[in-house]
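Single chain ahead, written as C-alpha cells, the form predicted on its own.
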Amino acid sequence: MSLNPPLSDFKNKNVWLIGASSGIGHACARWLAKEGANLIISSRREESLIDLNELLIKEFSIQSKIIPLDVMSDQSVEAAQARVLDHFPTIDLLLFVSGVYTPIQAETLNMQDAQSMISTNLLGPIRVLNYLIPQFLKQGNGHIALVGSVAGYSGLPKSLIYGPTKAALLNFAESLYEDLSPKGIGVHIICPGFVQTPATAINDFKMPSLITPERAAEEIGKGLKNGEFETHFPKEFSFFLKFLRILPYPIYFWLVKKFIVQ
C-alpha cells in the first residue's frame, strides 16, 4: 500500500541530494541523472563533488549544481539551503543520504565517535529540515527521503551508537509523516542492509547479503516511484531483522549470535 504520492517520473524534477560524494549517495546521483532529474549535489568534500559532476556530464550530459555542505554545522546548513532556494524555486525531493559509521562496542565506546555519529546521522537531517520544512509547507507538495539503516530495527553487534542514531531517525520519520502527509508532503524512510561503501569496508566480519551501491540506488528509486513510506532491502536480510524484533529476547539474542555475529 502506497502511503505517499508516487514520484513516478523524475524528469526535470528538482532534487537536492545530500551526501553525494561516495557510496550510496554517489550511486543515487548517477541514477537520478539517468532519470533526467535536475540535481543539486552536496557533501563536505567539494573535490569529490567536482569529480562526480564531471562524471555526470560525461555519462548523461547533465550538469549538476555543486553546493558544499557540512551537516554538522548550523551555519553551513543555513548558508547551503539559502543557495539551494536561490537555484531551485521549488524542491521536488530532498534525499538525505549523508551518514557516518564507526564500529563501536562497549569496550571501545568513546564520546568523540559517538558525538560525530549523532551529529551527522540524526541531528544532520534535523538541521536541514529545520530550514526546509517551511519551504515544503509553502509549496504544499514535495518529498523528503531520509536514508536510515536496518541497524535501526534492533540492537546489533558493533553498532552501539550507529544503531541508535538510525532507530531515532526511523522514529523521527514516522512522526514527520504524521505531521506532513496531511499537508500533501511525502515522507520516506530508507533502510538498507549492508552495502559496499567506504564505511562498511572497515568491518572485520562477514556481512550478510552484501549489495552494491548501484543496487541500493535502484531500490531507493523504485521505492520513491511506488510512493513507499519505508523502503528496505535486500529483502532476504531486512525481513529477517524485522522478524527478530517480534521475538522474545532469549531467542532474539541467540539468533543474532548464530546468524549475524561471525
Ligand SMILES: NC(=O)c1ccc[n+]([C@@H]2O[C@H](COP(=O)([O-])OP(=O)(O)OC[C@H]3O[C@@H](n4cnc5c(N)ncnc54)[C@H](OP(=O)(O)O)[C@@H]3O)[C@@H](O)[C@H]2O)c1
Second form
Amino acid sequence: MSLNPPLSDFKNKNVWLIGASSGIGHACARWLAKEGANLIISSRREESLIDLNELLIKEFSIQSKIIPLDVMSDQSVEAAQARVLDHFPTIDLLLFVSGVYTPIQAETLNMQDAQSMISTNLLGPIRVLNYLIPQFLKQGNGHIALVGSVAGYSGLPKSLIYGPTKAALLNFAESLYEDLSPKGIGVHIICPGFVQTPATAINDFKMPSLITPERAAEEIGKGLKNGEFETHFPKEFSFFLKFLRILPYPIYFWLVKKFIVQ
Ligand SMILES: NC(=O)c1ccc[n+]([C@@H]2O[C@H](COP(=O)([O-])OP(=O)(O)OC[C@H]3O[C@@H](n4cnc5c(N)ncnc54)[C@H](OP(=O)(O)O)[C@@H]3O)[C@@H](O)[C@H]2O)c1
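Given the form predicted on its own above, I would also like to look at the protein as it appears in the form predicted in complex with the named molecule.
Now the full complex is given, and it begins with the chain already shown.
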C-alpha cells in the first residue's frame, strides 16, 4: 500500500545520493541517471566518484556533481550539505545508502567495529537529516529514503552489531514518517536481503536468495515510484524473515538454525 506520494517520474528531479561509490549505491546512480535525474553523488572515495561520473557521462550523457563526504564526521556532513544546497535550490530525493558491514558474533565483539557500524549506519543518516530536515520542512515536499536491511527485522547470526543498527534505523524511519508525512514529505525505508557487493564478498557462508546490485537498484526505484514506505526484496527471502519475527522464540530460533545458520 502506498503511504507516500509516488515519485513517479525522476526526470530532472534533484537527487542527493550518499554512498554512490560502490555496490547498491553505484547501481542506484546508474538507474537514476538512466531515468534522467540530476544527481549529486557522495561518499568518502573521491576517485571512485570521479570514475562513476565518467561512466554516467559515457552511458547516459549525464553529468553529475561530486561532493565527497564522510558520514561519520559532523563537520564533513555540515560542509557537504552546504555545498549540496548551493547546487540544488530544492531536493526532491535524499537517498542514503552508505553503510558498513562487519560480521560480528559474541566471540568477536569489539568496540572499534561496533562504533564504526553504529556511527555510519545509524548516526550517519541522523547526522545528514539533522541538517536537511529544516530544508525539507521549508520546501514542504521531497522524499527521504534510507537503506536499512532485512537484518533489522530480528536478531540473526553474525549480525550482533550490524542487525541492531538496521533495527534502529527502521524504528527511526517509522517515527520520521509519523512526523514528516503530515508535512507533505515522503519517508521511505528500504530493506534489501543479500546483494552481491564488496560488503558481502567477505561472507563465508552461502547467502540465500542473493541478487545483483542492478536488481536491487530496480527494486528501490520501483518502490520509490510506487510511494511505498517500506520496500523489501527479494520477496521470497524478505517475507520469510518477516514471518519469522512474528513466531514464538522457540520456533524462531529453531528455524534460524535450520535455514539461516550454515
Ligand atoms: N549487500 C547486501 O547484501 C546488503 C543487504 C542489506 C542492506 N545493505 C545495505 O546497503 C547499503 C550499501 O551496501 P553495499 O552492499 O552496496 O556495500 P558497499 O559496496 O560496501 O558500499 C557501501 C557504500 O557506503 C559508503 N560508505 C561507507 N562508509 C562511509 C562513510 N563513513 N561516509 C560516507 N560513505 C560511506 C561507501 O563509500 P566510501 O567507501 O567511498 O565512503 C560505499 O559507497 C548499506 O547501507 C548496507 O548496509 C546491503
